[in-house]
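Taking the form predicted alone, here's one chain by itself in structure tokens.
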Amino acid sequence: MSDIKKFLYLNRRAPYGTIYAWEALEVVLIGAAFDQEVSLAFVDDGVYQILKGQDTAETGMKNFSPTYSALGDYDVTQLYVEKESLEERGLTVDDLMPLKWEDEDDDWAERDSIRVVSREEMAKIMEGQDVVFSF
């Protein structure tokens, strides 16, 4: 039996105004770092934290979202964003950031990290996992 459990950290928050955004970020490393199988999703205000251009100037924030871009060196290579999530908000998926990784399997080879789901996806992916994190 194997020691890897299936780790998902469910994003439902905007990036800024608490602190769910960023501390979820943190833990995902941290699960990654000690070999788990991690994979993050994006809901409701959650798909706002891998938009492109994010800009915190005026908010007095510290920006953490090229920590993102970080997620594919860590082996977080599995990144589920809702696709009605998107809709309600008026976004595509050219409006997030171009997350990807590099598959040593196939001569580095860059990847794409999204893969948008409908909400009936969604559901299975959720019952696929070990643990689910909401944040």
Given for the second form:
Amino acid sequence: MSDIKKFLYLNRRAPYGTIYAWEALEVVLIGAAFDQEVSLAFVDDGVYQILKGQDTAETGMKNFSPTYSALGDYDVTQLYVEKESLEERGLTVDDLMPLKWEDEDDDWAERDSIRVVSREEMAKIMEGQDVVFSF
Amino acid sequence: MSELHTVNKSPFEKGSFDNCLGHVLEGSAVLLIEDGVYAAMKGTSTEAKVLAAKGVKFYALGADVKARGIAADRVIEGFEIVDYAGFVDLSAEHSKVVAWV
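Given the form predicted alone above, what does the protein look like in the form predicted in complex with the partner chain?
Every component of the complex follows; first up is the chain already shown.
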């Protein structure tokens, strides 16, 4: 058995009403330093975390949404977004930040990090993990 | 006397929004704040509940709408966007505030 485990971070909460989304990002960034196979899933209100155009200036809270754009630099390049969660909220992939990563094996070509998957596919992605952290 | 009802939870995560709508009388107002503002967005699976509430005035706190990346043109028609001072005015204008948390 390989030493590399598959870790999935399951994001289910909206970004600012609770601390979950921010804490998940912190843990992902720390975990990314340990050379495991890491992916993120955005389901339920978690899809709101990566909505584009967030502007927290008037609330006095930190806008941490730009941090998601940095995930590619930490080799976190697989972000699964559940299609049904988007649809229930009147959203499409065009409403999300265009999150990319650069493929060093292909002359740093930009690739999309976001993959929209069905609820059924998401269930199978979860089944295929060694560890699922839920936030 | 009319009441101001506030909702601060996402309609998809908690029942606060539904519970609120079940107890709002005609002539009263609902102000969405914090994660409650997601219920002000067009095209969602909860939009019909807002449209079905007759004689109820809907407001959303602009700072929370902007923080969450909800563009002005994505807010359901009929919603009035208010700032923090507007929140204070609404609280003062109504006979009491009922918070659905």
